[in-house]
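Given next, in structure tokens, is a single chain: the form predicted alone.
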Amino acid sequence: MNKIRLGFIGAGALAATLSVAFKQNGFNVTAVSSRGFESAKTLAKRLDGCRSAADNQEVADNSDLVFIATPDDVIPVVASQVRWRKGQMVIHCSGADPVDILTPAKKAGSQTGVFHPLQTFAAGLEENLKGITFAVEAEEPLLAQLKEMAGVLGGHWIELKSKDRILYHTAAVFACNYLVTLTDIAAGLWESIDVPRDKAVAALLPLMRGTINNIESIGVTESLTGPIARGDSGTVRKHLAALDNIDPKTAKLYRELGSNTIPIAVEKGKLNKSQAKVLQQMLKQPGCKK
């Protein structure tokens, strides 16, 4: 398998992380292209024996397996513009899109699939691939090959159907992107009490890491702490009063998240039904009569 010539269309953080990781594990990465040729040249320099291609067709012509690692909206454009060949393997790396967006390649006789690493690539570190999960989709024999490639990179795999990809990706957005949003909101609240944002984030990070470590070691439900887990309605009431006063939009989000936290607290066994009812009533959005 390592003798297969890999090509990358796209030279951003995702393409860089995957291509370097494959190269480090003995794969032959032959060509890379990008909308900005300088980006392709920069990445190719990190990959011994790899050429920076002038266009996407050059990557396809010099590769057995091509990863389309572009922004999601560009993938169908690339798939329709390149002249693919019979027996070639064409993979996109979108988490939300089905394999069908590669139909032009399939019609040309190529095998098509999806190889989505469930990870954030803002830092572009190859080490970030260790232990992650890859969501794969393809027909055999390509499916088995993608599973094997996930293992070579030190990861795990799950097989998804096209109809399941949107919910899969939505879950990833909650776990990753909105964690950034929540951190920004929390740091903003500290700014309102004259704590600089950088100090706020630095102070909150150990708390966030501790929570993630707990989730990993004892599970989601047992990791829940805080006023809702304790049934501390007095503290929740004070939170809401403070937020209503300075930022009603954040107060609304607090109510929504709090309402979704109550069932977890009940499941943990620290919150009885009576306490849950009091909290649920307290967390109703203003003007809600139900």
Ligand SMILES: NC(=O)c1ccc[n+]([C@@H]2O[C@H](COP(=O)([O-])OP(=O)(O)OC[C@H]3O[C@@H](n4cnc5c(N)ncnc54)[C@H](OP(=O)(O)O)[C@@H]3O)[C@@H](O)[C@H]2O)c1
The other form holds:
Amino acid sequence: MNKIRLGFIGAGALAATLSVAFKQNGFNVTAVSSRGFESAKTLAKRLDGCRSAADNQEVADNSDLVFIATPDDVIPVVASQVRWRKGQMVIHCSGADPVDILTPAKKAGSQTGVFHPLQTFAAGLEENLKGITFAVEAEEPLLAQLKEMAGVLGGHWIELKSKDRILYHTAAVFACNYLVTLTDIAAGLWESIDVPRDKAVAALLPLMRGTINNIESIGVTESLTGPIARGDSGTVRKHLAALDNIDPKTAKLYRELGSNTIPIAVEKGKLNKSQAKVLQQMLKQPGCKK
Ligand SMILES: NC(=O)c1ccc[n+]([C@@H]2O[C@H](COP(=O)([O-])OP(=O)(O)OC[C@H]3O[C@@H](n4cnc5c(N)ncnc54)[C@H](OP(=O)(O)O)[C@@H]3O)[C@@H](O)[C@H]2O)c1
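Could you drop in the structure for the form predicted in complex with the ligand? We only have the form predicted alone so far.
Below, the chain from earlier opens the complete complex, with every other chain and molecule after it.
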């Protein structure tokens, strides 16, 4: 399998991480292109034997398996502009988009598929690929190939149908992107009590890591702590009063998240039905600024 020549159209966060990881695992990465030329040139320098291609066609012409690693909206454009070969493998890495955005490549006789790493590549760390799940979709024999490639990178695979991709990806947005949003909100609240943002984030990180470690070792339900898990409605009331006063938008979000937290606390067995009802009513009441 490592004899397959890999090409990357797009040289951004995902392409840089995947191409380097494949190279480290003995794959031959032959060509990379980008919208401008600079990012492709920079990436190619990290990949011994790889050329920075002048255009996307050059990548397709010099690879057996082509990753279209552009922003999602650009994938269909690239798929329709390039002249694909019969038997060539063409895949995209979008979590939300179906395989059939690659139909022009399929019509040209290529095998098409999706290889979505369930990971975030903002910091471009190849080791972040270990143990992750790749959602793969293709017809055989490409499907078997993509599963094997996930294994080579130290990951697992799940098969995902195009019709299920949107909800799958929505879940990823909750677990990843909105974690960033929640961190930003938490740090912002500390800023309002004069703790600088970098200090706030540094202090909040061990708390977040501890929570993730707990989820990993004892599961989601058992990991819930805090006022809702304990039934401390007085504390929740004080939180709401403070937020209503300084930031009604965040107060609204607190109410939504709190409501979603009550069933977890009930399942954990620390919150009885009447405590849950009191909390639910409190969280349902709209805020009013004093
Ligand atoms: N980033 C993640 O954490 C992540 C995780 C899982 C899946 N994905 C998926 O991976 C794909 C790429 O995302 P990304 O985050 O790596 O994007 P990105 O960092 O914005 O990089 C996009 C790359 O595409 C290039 N590009 C744009 N238009 C092009 C065109 N017409 N022809 C050739 N290259 C073009 C850009 O060139 P320039 O460098 O010249 O601008 C850039 O190198 C997306 O489908 C995304 O859904 C991303």
